[in-house]
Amino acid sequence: MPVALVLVAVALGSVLFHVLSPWWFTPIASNWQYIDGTIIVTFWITGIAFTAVVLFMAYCILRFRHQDGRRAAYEPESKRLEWWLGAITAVGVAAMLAPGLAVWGQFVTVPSGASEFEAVGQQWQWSFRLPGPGGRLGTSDARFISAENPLGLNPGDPNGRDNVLIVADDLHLPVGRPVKALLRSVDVVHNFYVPEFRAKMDLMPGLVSYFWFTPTRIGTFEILCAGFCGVGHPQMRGNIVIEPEADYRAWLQKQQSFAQSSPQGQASNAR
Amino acid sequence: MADASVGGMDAAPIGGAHDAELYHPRSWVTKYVFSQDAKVIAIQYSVTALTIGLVALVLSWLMRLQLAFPGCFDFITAESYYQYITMHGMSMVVYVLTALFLGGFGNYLIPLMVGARDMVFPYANMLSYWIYLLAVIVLAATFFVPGGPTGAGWTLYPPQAIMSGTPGRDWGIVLMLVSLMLFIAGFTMGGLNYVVTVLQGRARGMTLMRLPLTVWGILTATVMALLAFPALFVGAVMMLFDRLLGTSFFMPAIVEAGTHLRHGGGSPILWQHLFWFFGHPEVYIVALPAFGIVSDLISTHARKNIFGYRMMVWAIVVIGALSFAVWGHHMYVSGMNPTFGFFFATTTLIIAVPTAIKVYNWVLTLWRGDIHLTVPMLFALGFIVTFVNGGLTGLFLGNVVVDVPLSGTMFVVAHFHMVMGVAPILVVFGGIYHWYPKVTGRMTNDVLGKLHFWVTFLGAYAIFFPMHYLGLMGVPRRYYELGEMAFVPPSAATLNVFITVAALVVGVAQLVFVFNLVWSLFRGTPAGGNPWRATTLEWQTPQTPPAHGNWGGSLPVVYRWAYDYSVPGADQDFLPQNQPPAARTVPA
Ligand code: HEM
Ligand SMILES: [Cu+2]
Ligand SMILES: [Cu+2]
């Protein structure tokens, strides 16, 4: 009896905790409400499965607990029942996988109109790069890094000259426009994570990774590093300011380009 | 199924029937220290693993104290916190659980359950333990070397693992890699033994489809480990080269604090592939033996055959095979080609089906059973609850797009602790309470056992269930302090304190367990040969604890499957596997 009751309490307690606890998603600030939707579908299906299994166990314990003279049934298998249960499970799994894959399809397909920015990670700070009037990000490599060229832009690439560099400062982005984040690390693995945007992706040294999102809410959001990168990992924070287009333009005007900030950026002028 | 239970000897003339020449110890040292008897080796493995388990448990207290009361403990610095995390995680997964299930339970149970006198290669088996012990000593030594143990996280991701922003970069990481290589070498010697013994050493009549599920679980897990560990081994060799010889297997061009390192052209993502090609199967290397053992616990203590034995065997084998095709789910946000996500999400969610079938068959074994709520049974029930919980949150993390917000958060920590920390540990406890009478000849104390169960089960659930919601909110893992985070309400700090208190209580409850084991060794009620009235061969030995050679004068002959409980018409509610069919006369 007590064992069955505890199991019922565990099942119902978990459901109540889920419903009543104050800890939940942060309010979303990007287009990835589909991800939240898939999570909610998954909560429903898995929640039902969990409660059903635990309550069934509780029932069995209550009903089939040993008493004098009781003897268990002898029932080696039941093909029909096993296949049925397997099939129901497969349906439940498909009901989660299908929307999941559909949303993943969107997640990996960057819309053609998306603008770009680059986030560069190093132990333990964030820097950013935006295309200039030319509209393109120049190539880069960790080998080019020096005091004058902290983000390692290729001095030989003319596309890099007008790129806007934001070293260890806040990034601004316009609201409502899809952006593709290009991610690059100069030392170890980091991870660009803004909880309100839901999306995240590693910065993998040696390659450029990416993801895209559309900021939907004006405000300042904190960038966390979600990939363990050494002792300073929890301190590796940055800010991303989402603002109306006009404010964004005004901010962008005030930033320095590679050519303005570094003799190397001018060197590429000469070539 | 009828033939599985009543088929006679003629169904299965197989190898291993002839009596092998047995090695005999000559002195106290060869009997109890450098022993070649699998039962002694099993105890050596288990005691060593449980000891490290206690160390890893203490490390988890320290981490929890730091998370609940940041800044209150001067000796817990960021460096030491990351060293605790790494040593806790690696110890628990490899040196505790893998060693316990395969080296401990595997050694003790395989020969006894298949009806053999010992493992087929006893000398290699002995070496296996001593190399394991050496691996453990090297691991423990890292606490005392300059710079201390590595703080790279148990995944040891390069480049960070061998760079100076990570603690233990000088000695810690080198010794960790060496220790892992030793572990793998030692395990291989034991593992080959387990596989060959199951395949070649079975008693007459013990067909594969009459093996207890414990043996199936351990066998499959061992085969998997033999295939998976080499990936970690080569990774460890390469990383050692990168660290000591300056090669660049995993090291691209890197600028560390303004300085160009003399590396270039390597790929850190290659390590992740190698690591998780090992790391994911590793989850099942721990889970499959637990699946097997828990099946036998449930069947024995519910006095009912395991429901759907054949499906259970197939599920174990299919899960084992599929688990080599899902490692990429740990790398969804690693920057690997995102198209992989479609493949790995699909394979990962497919595994849910055979896994769910196992769960159904466990609970259907309870249905219309004769349930004895013994201590081993309670642990088995606790396993089902925590395993189902943790398995279901795996469906979140496996479903690639859902993993995007959750990966790297406390949700992941909660998930894997539930599914591969708490659930298998509960089976370890259940298994120890179940087989302790066979190993020592005495019963453990029931009251202490129940106390241990309730505190551990409810406490562990209280630690890890609410933790998911911190992760859902976005709290990252591997943060030694949260600091200010605008989206985290102050109530989260309260929750962290609650979790820590629960962790301390659970930790203390383990002392009850240790006390019970030691106390019962001297004061436990004598158990007799088969206190649980179980069918499998280990309970039918002529002596308890089984003597060297296990079976006395003649090897057992097997007439039936492992699950003849409550057979209609039989006068007892269990028929041992070596009991001849009633209709026949006993063969001479
Ligand atoms: C009461 C028992 C336990 C407690 C309180 C506990 C607590 C913790 C804590 C606080 C962390 C660090 C989380 C973070 O900040 O990222 C952690 C990490 C970890 N634990 Fe446990 N743990 C327990 C048992 C186990 C068991 C039985 C296993 C066996 C699988 C295990 C495996 C791990 C692993 C693999 C990590 C990850 C280490 C890393 O991030 O590199 N733990 N645990
Ligand atoms: Cu980081
Ligand atoms: Cu995995």
Second form
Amino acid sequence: MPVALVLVAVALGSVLFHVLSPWWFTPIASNWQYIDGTIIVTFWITGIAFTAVVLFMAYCILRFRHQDGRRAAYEPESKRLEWWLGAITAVGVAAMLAPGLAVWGQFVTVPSGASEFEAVGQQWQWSFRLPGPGGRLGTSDARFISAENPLGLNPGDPNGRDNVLIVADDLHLPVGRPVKALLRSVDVVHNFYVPEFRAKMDLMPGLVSYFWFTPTRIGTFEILCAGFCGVGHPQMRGNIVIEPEADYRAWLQKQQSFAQSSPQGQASNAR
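One more: the block was the form predicted in complex with the partner chain; return the form predicted on its own.
There are no partners or other molecules in what follows, just the one chain.
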């Protein structure tokens, strides 16, 4: 009886904690409210399953507890029970996966006309690159990384000469404009995560991952690394500043391009 009561208390306490506690999502600052809806659906399905399993365990402990003169019934297999459990599990998993797959399709389908930026992760800081007046990002390669060229831009690519570099500093973006985030790592696996944007994606060495979002609220939002990347992982943080278009343009005019900030870029520009 005490064990059964403890299990019932665990189930009820978990439900009350979820409903009454102050924890919840941070205020959303992008167009990805769909992700909140998907998480809520997942909470409902997993919460119902968890509560049902715990209460069933409590029932079994109470109903089939040892009593003098009672013998256990040996039933190693039950086809009917297996079919029921398999069907219920399949329906539950499908119900969790379907909303996520639908949102994922939107998450990686970039609308036409979206601007873009590149976020570069390295132990243990965030750096960024924006297209210049030419509107295109140049190519990059880890072989080009040096103290003068920390992001590894290709000095021979003319599209990269006017690219704006923000090394270990805040990234600014205009509010209300869709933007594609290109994600690249120069060393180990990192994860680009801005809680208010519901934006989260791994950075894999040798690959370029991406997603898109539209900032909907002016403010400064913290970038976290959500993938363990070494001893400095907790300190790998940055900021995205969302501001009106005019303020963004004024900030952009003050930034240096690859050709202006790097001897390699200056040399390629001279050629």
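Whichever C-alpha set is largest while still superposing within 1.5 Å between the two forms counts as the rigid core. Numbering follows the first chain given and starts at 1. Just so it is clear, the structure is predicted and the values come from calculations on it, not from any experiment.
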| said: With a threshold of 2 Å on the C-alpha, tell me if residue 51 counts as moved between these two forms once the core is superposed. | reply: yes
| message | Relative to the superposed rigid core, does residue 133 relocate between these two forms - that is, does its Cα move 2 Å or more? | response | no
| When the two forms are laid on each other by their rigid core, does residue 231 show a Cα shift of 2 Å or more between these two forms? | no
